[in-house]
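Shown next as structure tokens: one chain only, the form predicted alone.
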Amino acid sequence: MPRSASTASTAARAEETRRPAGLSEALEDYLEIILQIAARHPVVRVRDIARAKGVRMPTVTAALKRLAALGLVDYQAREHLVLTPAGASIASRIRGRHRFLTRFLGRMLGVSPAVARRDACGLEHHLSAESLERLTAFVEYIETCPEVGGDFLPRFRDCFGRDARQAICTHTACPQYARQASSRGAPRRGSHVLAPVASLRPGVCGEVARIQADERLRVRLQRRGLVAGVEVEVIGAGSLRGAARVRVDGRDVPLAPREARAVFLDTRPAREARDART
């Protein structure tokens, strides 16, 4: 029986990103570095790679021997080296991923340049072809669809700013801005009003839908598992000075008053909330 189109597509994506046996993430980094140097210089030498990688030359030599054994570079001791067609193909794929992810994290999400470059280095080795394709399609949609509009990214940065002054949307057309300006209500998901943990009684369950805070507080909450889409249960009511408590993945997590006011839940039944989200 022939495979379905989706099954065949999934298999093709898996084949595209399958790492050859013996090729580690570190060796993939060497391939990318060799490709970068070759684009600037006619000859790639061990010392050039060592300088770019920030390691000693014997370390580079050992890595090159392993890459040569895998058929990814042509290298003889004390000689310059070149990528084989197979090595160049892998290096190009990794380099393209790195460029896209650096751009996505930095330009789209506003991550600082140094962090964007560092995180892209980690993501480029692990992101599947399927996830990367969906991510690139999402970026293309944002940048080209006339329904999105050219002010999408500025509005995102207003709404999810990096400091307390920008933590809430300042766009006058945004209903959240209007509600904030008039001191009425809370963020919404569709037509449903979201509720801050600080206002909920013990026993109420919900899905984290919005964390309305500056970057530092958002990161602190994320480290404790409070991210969008996570289901939590309120197990202890808070007060103006006392901590609230929620259960996340079987763990009791205390929330200071400011934190409990920042975490907004969609308290509809889980399935209904997921349907509204999708």
Contents of the next structure:
There are 2 protein chains.
Amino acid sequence: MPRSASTASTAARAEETRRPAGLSEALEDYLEIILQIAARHPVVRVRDIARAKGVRMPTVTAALKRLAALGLVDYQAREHLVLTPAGASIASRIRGRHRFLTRFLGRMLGVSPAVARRDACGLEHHLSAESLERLTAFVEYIETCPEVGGDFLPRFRDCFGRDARQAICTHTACPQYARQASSRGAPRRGSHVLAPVASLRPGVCGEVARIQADERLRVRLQRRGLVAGVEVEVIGAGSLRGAARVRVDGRDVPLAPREARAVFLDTRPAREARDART
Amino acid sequence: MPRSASTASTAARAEETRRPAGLSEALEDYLEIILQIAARHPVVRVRDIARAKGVRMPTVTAALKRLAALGLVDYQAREHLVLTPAGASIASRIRGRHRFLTRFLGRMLGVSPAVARRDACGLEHHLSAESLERLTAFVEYIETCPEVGGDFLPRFRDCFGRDARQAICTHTACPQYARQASSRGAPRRGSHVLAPVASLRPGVCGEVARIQADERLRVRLQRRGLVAGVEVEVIGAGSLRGAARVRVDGRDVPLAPREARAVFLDTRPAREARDART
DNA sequence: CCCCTCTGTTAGATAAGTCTAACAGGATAG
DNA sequence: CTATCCTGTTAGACTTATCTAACAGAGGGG
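Now that we've seen the form predicted alone, could you pull up the form predicted together with the DNA?
What follows is the entire complex, opening with the chain shown before.
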């Protein structure tokens, strides 16, 4: 969701994002590419920048002029191209984010390499310093957490991996487990008891707290906007036995029986509570 | 980092991202805002869209025309505005991502609410379906992992929280712990032994595997591009005792003694190995 | 009934970021 | 020495996304 009225203009937003005024996503990309080429080649050629970014040469020339105007590269037509200290500093920062995100998505979460790389390209420009710090701390914690003794990630892969369909698993979170022993004891979060949509009657509202499903079902639900954190109101049973209908942001979404059993709500007593945290 | 030459044109990229051709970030924002307003108000007014997005009304009119041309809203000048099923479906998907990311950043990682919301705005357009699926699975796993018995997040907060500076902690990952008992036994990852930059001699290359530091130090390193996943070469000791200099993407980065002790490398035997995974 | 206010439109300007076409300058090959 | 090729520039066009200024319609107050 976009920013609210209080943080209005584009300029204000840029500043807020801690991105030096006037530096767009595209320009950040150029800086990063220049840094990368410079690390491997003695001279940085327009040609190579264009190839790396997938654009034509005149586009690069234009970008270099904008970067020069911002004081981030030393550029004069047909001369050697170098990053200024300011430019190199920004480029390093972006590149670090890129590497970290690629690694997080790929090695940690198990996203396929090509997608991890592509997503990192998009995400790197939008992660604030604060979020990056928290995320790196989180990764650091997981990788060194003594409680799980280094088994954490392998176990995650076992349960939620793509090719580990027949893994034996005792996690309640594991789709296999769920399939075998459907519900021995309702899941909890803190002191709240979570309930699957299938068990709730029309009128109940709540926030989606868990999606206990395998990859395919999870993706199907995500396409319709059903993901943890979303506010939902149960509006009726579906046509089939066990099916349900829920209201999400004003839209009616029908759920098949399997789906209705997979979506767990953290219910609230009141029916009308659509003040909605943004 | 931007895409490589193989996935060249903007059109190709849009398709790849699974974003229907011609639908930009800004337009996705408009769809999301319209959905949100529609869920609360019987009619959706241009005025309100403008306010929510922080732009002027004529900008909204223009955007609505583009959305109408894409078949995502039913729009005729001065008439009621409604999302088409296709538009509502996209809007739901984006909104779900937004909610999930806000929750992940805020509640899970502990990012401050305002920043979490703002980052979610930027990230929501760049997370592929695959990454989202993996990330939600990861969260699901953590929240229900029997090995850590639900203590996982509170413990994370204890060790890496902002205001829990004096928490007693036995995690090797914890900055407090590190400060007290600096290094009893080198950290490992798999069969590799990780080594702090401070202990390495010039010429050694490796990937940053851990940053064992508190928030302030971590942020300071991140500003210079030093974050897990980055390729680094140790190029010398610094001026001070315990300080060091490393080369990151062709840039010389000096490290203070504390910093050199905080950055752990997964070292490789060969010196020149800058084929660099992107 | 006329004027004022609010909502929303049109018109026209600007900036970023891309493209193609055409030109300029240097190296190389005959 | 000239023709050719490669690199990079300039020129001009287009799209997206934004702005301001000015106009249009609808409702209410006097």
